[in-house]
Each structure stands twice: as C-alpha cells, then as structure tokens.
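Next up is one chain by itself, shown in structure tokens, the form predicted alone.
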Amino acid sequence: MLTFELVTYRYAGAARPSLQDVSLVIGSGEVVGLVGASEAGKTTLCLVAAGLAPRTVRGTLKGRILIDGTDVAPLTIHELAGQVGIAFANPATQLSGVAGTVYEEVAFGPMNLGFSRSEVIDRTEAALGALKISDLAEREPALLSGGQQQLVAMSGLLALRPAHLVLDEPTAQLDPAGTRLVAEALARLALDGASILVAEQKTDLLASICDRVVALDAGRVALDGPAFEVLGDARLAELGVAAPASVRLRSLAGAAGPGPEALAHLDGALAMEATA
C-alpha cells in the first residue's frame, strides 16, 4: 500500500507549491491513473512517490509518504529503490549507459541489488519475455529506436519486481502495439499484488487498466473515483484532459439520438476493441 498524507511539495526557489495537501491511498493490487493539464503536478507526485523528491530533486516536502504503513522519510534512495520502481517518458534518463547489450541492461538493476546469479537470470529473462523483446537481448541499447529503448527501460524496471510502481507517461514513445504490451505487463503486476500509479495522457489506456483515476488541478486533487466515473466526468475537459474515445463516442451517439439497444451494441464493440 502506498499512502500520501497531506503531501505538499515546493521546488527549491519556486514561488508556490507544485503539490498542495494531497492525500491518497493506493492499495495492493490497485492500478490508479493520474491525469491533469501540464504543470498540474503529475510528475511532481511521481517524483515524491518514488522518493526522488526531495532526495535528488531538491525542495521542501510537508506531510508523509508511507509504504505499507512505514514512513519513508528516514530511508535512503537505494533503500527505496527496492520497494518503489519509477519509469519516465524519456528512456534516455533511465538506461544505464554502461551496458553493452539489452540483456545486460535489464540485468543491471537486479545485479546491483545483490541477487544471486540464477535469480538475476530468471528475473532478466522473465522481464524480457513480458514485453516480448527477447529478440533484442544481444542488441546494443544505444542503437535501438526510442520505442524499443522505452520497452528495454520498462523491462529493467520489471526485473526489479518492485512492490510499488510509479510510471510517468511510460508509453509516450510507444506505438499501439508497445502500449498494449505495457498494459498487459501492468495488469499482471497488479494481479501479483503491486500497487501502481500511472500518470498518462492516453486516457484510453487508463480506461482499460485502471481501477481508479485521480485528476490533479494546480497541485490539488480535483477528482478521485472509479475510472469509469472520473473519465466520463464532464469536468475533465475543464481540467485540460481529453476523455477516452469510448466516452466521446457515447456522447456523440447519444446526441444523435439512437435507442438504448444501439448504445448497448456500441458499448460491446468498444469493450472488444479495448481487449483486442
């Protein structure tokens, strides 16, 4: 369980806090989507959740973050790394730069955490398989496309098998096929009990994988509820967030005046598309 208790965060030298009195609980096995306009505080919340702020990104933190009931304030960044994994939109910020092959890159994290050779191998091969990039194992990371690098970075994160996962626009550089692979991997992690926070602009992705969605506005929680309710809320547009295609299509279909049977067929078609 990942808990935020009245969390306020102000970057060093900033005129105002980027987060203000944020209280959230992300339960084990729960996938929570995070949406909001640019500078609403999404990335800041991810940095705070992973412990990078204020440890490496300087600023002032008020309130408490708890992992499974334990206050993380006394923990060092390497102690947190084994409990909370984080992924960003730009894979260049996550790849080690020292690994000669994709296999070595994915194995880098588990090796640094001191796992046995057999455990490192098991984790690396499972992570490569999860995102279907085993065929890239002998390739040099620096020579891959941006989308391939993102999948490699995500595999490296999966190899750590963190109990808590924080993702800041992890599919920004991925095509629909890559996005689907990440969605499937996140669903499996949630089934294994991981608590997952996903900041994403792709609300269609959030609609397909999230139990709950939280919308931020100027650093405060504006909406928080079941994914289908928040993503269908008319106020979402006022917060600068585009509704999923399913919501937009239902709105257009409703305005055109079809009967309930037609809407039921539309819902069925959209559900099949989401799982395809």
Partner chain sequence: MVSTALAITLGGIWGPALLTVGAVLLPAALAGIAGRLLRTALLLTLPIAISVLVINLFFYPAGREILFAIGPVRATSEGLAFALETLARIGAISGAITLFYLTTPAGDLVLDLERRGVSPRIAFVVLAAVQTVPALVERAVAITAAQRARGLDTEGSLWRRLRGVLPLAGPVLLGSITEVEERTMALEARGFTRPGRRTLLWHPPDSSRQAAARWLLVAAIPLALVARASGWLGWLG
Second form
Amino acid sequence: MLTFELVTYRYAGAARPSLQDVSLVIGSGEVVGLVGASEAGKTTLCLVAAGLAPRTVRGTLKGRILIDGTDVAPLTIHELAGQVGIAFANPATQLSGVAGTVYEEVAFGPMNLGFSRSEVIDRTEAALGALKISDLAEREPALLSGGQQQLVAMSGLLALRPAHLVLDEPTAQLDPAGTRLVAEALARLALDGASILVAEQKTDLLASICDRVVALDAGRVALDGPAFEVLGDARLAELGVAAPASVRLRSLAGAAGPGPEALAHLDGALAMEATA
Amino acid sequence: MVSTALAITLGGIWGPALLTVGAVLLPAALAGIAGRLLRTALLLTLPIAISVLVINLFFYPAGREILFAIGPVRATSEGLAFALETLARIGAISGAITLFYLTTPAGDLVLDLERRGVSPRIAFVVLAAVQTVPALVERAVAITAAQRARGLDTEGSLWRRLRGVLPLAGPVLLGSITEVEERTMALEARGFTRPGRRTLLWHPPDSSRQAAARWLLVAAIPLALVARASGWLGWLG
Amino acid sequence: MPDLAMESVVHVYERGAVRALDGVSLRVLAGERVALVGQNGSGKTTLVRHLNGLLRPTSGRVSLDGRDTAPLRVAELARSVGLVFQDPDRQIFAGSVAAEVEFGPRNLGMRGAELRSAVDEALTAVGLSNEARTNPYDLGASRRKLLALASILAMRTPILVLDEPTTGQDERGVATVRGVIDAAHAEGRTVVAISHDMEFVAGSFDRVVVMSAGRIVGDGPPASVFAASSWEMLRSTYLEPPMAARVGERLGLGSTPTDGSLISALVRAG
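The form predicted in complex with its partner chain is what I need now, so please give it after the form predicted alone.
Zooming out: every chain and molecule, the one shown earlier first.
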C-alpha cells in the first residue's frame, strides 16, 4: 500500500508548487491510473512517490508518504529502491550504460540488490519472457530502437519485482503489441499484490488495466474514482485529457442521433471490444 | 588493457615514440582499430599539438641556432627539437588513453574494479567519468546531425566542421548534465548505490598472460625512472 | 513540388549486422500525407533518415523529383526536406525559443521580414508565441517537442517528415500536431510521419505504409489498410486497426477507419 497524505511539492527555485495537497491511497493489488494535461503534475507525483524527489531532484516536500503504513522520510534512496520501482518516459536515460547486452541490463537491478546468482538469473529470464524480448537478450542496448529500449527498461524494472510500482508514461514509444504486453505484465504484478501507479496519456490502456483513475489539474486532484466513472466523466475534456475511444465514440454517436436500435447495437459492439 | 594504458602514460618519459608504435599502434592494429584510434587521438590532440609546436618553435628560451625568421620572431632548432619531443610524449599519452577507451567497455571496467574489492560507490564515480566522454560525443554527433538537417553545412572542409561543432560546446555540456542527472536517478532507483556487495554474474575474461603483461608493464615504470635518473639509455630521451 | 522515391534501398548499420532496411521501394507524390506504421524496431526511423540524407543507402537509390540524392549534402537537402526528430533533446541547442526556431531558416538564407514572419508563423502554429524569449529547458518535455516541430516548420520546406510527433502530447498537443499537418497539406506540402497512434493515422493521413522487419508489407489508404481484409497482415506485424474500424466491422458497416466515418455509417444504417 502506498499512501500520500496532503503532499505538496515545490521544485527548488520554482515560484509555485507542482503538487498541492494531494492525498491518495494505492491499495495492495490495485492499479491506479493518473491522467492530466501536460505539466499538471503527473511526473512530479511519480518522482515523489518513488522517493526521488526530494532525494535526487531538489525541492521541498510537505505532507507524508507512507509505504505499508510506514513514513518513508527517513529512508535512503537505495533502501527505497528495493520497495518502490520507477520507470520514466525516456528509455535512453533509464538504461544503465554499463551493460553490454540486454541480458546484463535486465539483470542489473537484481545484481545491485545482492540476490543470489540463481535468483538473479531466474528473475532476469522471467522479466525478459514477460515482455517477449528474450530474443533481444544478446543485443547491445544502445543499438536498439527507442521502443525496444523502453521494453528493456521496463523489463529491468519487472526483474526487481517491486511491491510498489510507479510508471511515468511507460508505453509512450511502444507499438500496440508492446503496450499490451506491458499491460499484461502490470495486471500480473497486481494479482501478486503490488500497488501500481501509472501516469498515461493513453486512456484506452488505463481503461483496460485500472481499478481507479485520478485526474490532476494544476497540481491538485480534480477527479478520483472508479476507472469507468472518471474515464467517462465529461469534465475530462476540460482537464485536457482525451477520453478512451469507446467513450468518445459513444458520445459522438449520441450527439449524431441515430435510432435507439443503432445505439443499442453500438453499445453491444463497444462492450464486446472491451472484453476482446 | 587498463594497466597497459596507465603504464604507458607513466612510463612515457623516455622513448615515447618507440612506445607509441610498440605498445599502442601495434596492439591497436592487431585489434583492427588502428584507423579509428588514429582519427580519435588526432582529433583530441590537434589543438594542443599546434600550440605546442608554434610556441616552442618560435619562443623556446634557450634557442640559439636560427632556422628561419618571420619578421621579429625566429624559429630555433632547439625549439623544434623540444617541440618534437613534447609532441612525441603527448602522442604516446593520447594514444594510450584512446586505446583504453576503444578497447575497454565501461561495464567490464566497473565489474573488474568491483571484483578487486573497490566499493560500488567509487566504481560509480569511475563509471560516470568514463561515460562522460562518449556521452558528450554521442550527443554532439546527434545535435550536429539535427543541425545539418536544418541546413548548416558541416560537410567538407575542417573549418566548416568546426563552425558546426564549436557553438555546441556549451549546450551539449549543459544538456549532458541534465541527462546524467536523469541517468543517476534511474541508477539509484535500481539500487546501484546500495552499500554492500553486488551479485556478479560473470567476470570479464582475464588470462594469465594478460596478468603477466600487466605486471611486466607496472615493473617497467620504476625501471624507466631509474634508467632516466641515472642517465642510462640517455640516447633515447 | 517534388516527388520522393526510394528504390530497393538496403541499409545495414556499421555496428550490428541487422538489415535495418531490407529492400525498400516507396514513392511519395507531392502533396501526399503518408503515415509510416510498424512494430518497434521495424526500420521506420531508419527509413525517414534516408529522406534527408542523414543516412545513406548501403545499396539502392533515393531520389528527389527524379534526381539521385547521393551527391547532395544534407545541408542542401534541407531546402526540400525538413525532418523533426523523435527526441527533441537531440535537436534543441539554442538558448532561447526564438533563436532555436530562427536557426534553420537563417541557414537557408532567410533574413529580415521574411525570417521574422517564418518564425512568428511557426511559433503561432504550435502555440509558443508567448515563449519566444524562454530558455527551451524551462519548457516541459511536451512543449519542447512542439518547439522542435516549430523549428522545422519555420524552414518552409515543401516536404515535412515527422518522427512520432504525438508521443508525450496531451489532447491539446495532439490537436496542435493535427492542425500543423492540416495546414501543411492545405499549402500543398508533403507530409510523411511515423506513428503508433492508429486513430491519429486514420484521421490525418491519406495513405498508410506498413513496415515489418525492414520491408514494406502494406500500403494503401486508411480505409483499405484498416479494412477487415488487411487485419491478418496488420496483426502479423503486431498492429491493431483503430477502434472505429473494429466496431464498424462488428456492426457490419464495412470499413470505417475514423470516428467520423463510423458515426455517419451508423446514422445511415438508422
């Protein structure tokens, strides 16, 4: 469980705080989606959740962040690393730069945390398999495409098997298949009891994996509720967030005014797509 | 390779030209990277080399024998000799450093340091230092490509190339700092700075012949110092 | 307005033996809007870098209006082809937004009123008019990406090439990119863009080119590339048709690649 209590964060030198009085609970086994316009505070919330702000990124934090009920304030960044995993949007800076192959790159985290040799190998192979990149194992990470690098970075994170996971646009550069693999991997982690926070522009993805969605507006929580409610909320557009395709199609159809029979058919087709 | 580079750098007080050929160019040629080595080393040392040559040739204080004169400045043969000697040293040092960069993957170096008991934190600092140069180069190359795509002509003459690269120094450095910050965050989030031993899955290969060569080179340093101090082998330096 | 053509282009990177392009032939007509789609690593970025000479074919030929581009420098090709990189931080270098946008057109010889209007127009198109004096690194990542787009727009090249222009953009940002493409199209410029966003592809492009493992495996208007008969080909390259096409197919309304085409088909059907 990851808890935010009235969290306010202001970057060093910034005039205004980037987060204001954010309170949020991400339960064990829960996937919470985070939406909002650019610069609404999504990345800041991710950095704060992973403990990188203010430990690595300078700024002032008010309020508390708790992991399973314990305040994280006294913990160092590497103590947190074993508990909270974070992925960023830019894959190039997430790769360690010390690994000559994809295999070494994915093994990097478990090696750092000092697991036994067999455990490191086990975790690495499972993580490569989960995102179907085992065939990239011997390739050099720096020579992969942006999307492939993103999968490698994600895989390196899965190998840590964190109980809490914070993802900042993890699928930004991924093709639809890669996006779906990431979604499946997250769903499995949640089943194992992980608490997951995902910031995304792709609301279709959130609709398929999230229990709950939180919308930020200028650093404050504007909407917070069950995924289908928040993603279907008309106020989403005002917050600069694109509705999922199904919601968008339904509201366009409603406005265009075909017969009730056609609308019922549309609803049926949308429902079937949602479960497909 | 690590020690080869260090030993050549330290031992390069005498016969540096001989060393450059024997200990830098020969292994580079064997590894099939002589061309890349020459290009990189030349690029690194060209500005220093030119200034060393000009300053010593014309302004060597003990210069007596005049080779030729341009207005009030006179080129002396002692100056030329000293300049060539210095250039040979610089060549040996930059060649050795370049050889090290081209042959030693950053990851292997860190693994090897750790295996020898260096703490991960220090290994991290070494890594950051080793990574800075290629990261800067890579970024400069990417931005130069983007500038060419926006009509800056950097192909052809050396001057055209410099015109493209010189104004980049500041922004590339700044941008790289931002990138290093982000990478540091990612490394920390993956537990790289955790105290205590990491699990190492493999070791870089280190044959007994490599180890022997390393010791031989290290032993050559005091030998070189003694030889130089005693004036023995004076004909080389 | 020039045509672009690639003939049997193969590209093998120096490090790594993979054939990033494995015999690509493609002709883009002046004024077309072409979307390039495909799995990560299928060669899309490698392909577009051949269009402005940043990469040269290992074998094969790239030509602009029938003329082989091999002897042309990148800086010369920049008059015809403007390429926006995927990662703005590999492109941006200047100390202010205005200086960044000025750089390209200045290199192309624009000065005075012409230069000012090119810069103003580009900044307005991406909504950064009020940030002319801002340092690019004080902008968020999504706005830096729009700045990179503006810096190419200002060059007023007849061909515009965009590498994943909508990633990291919120709804407004995506609408801005769509607006830029529409405006370029209205002026008769050619647009080639890489994207993973099938809704964006179906809505803003006349033609979709599908890549897989360095080859072109599909090519046609959205209505045919996203039609049910092409789904097998799409799925073999791990792509999915947009939601409107899938729903249209379920409702027996035929090929409806965009929201608009689905809704009108629905209304027609009653």
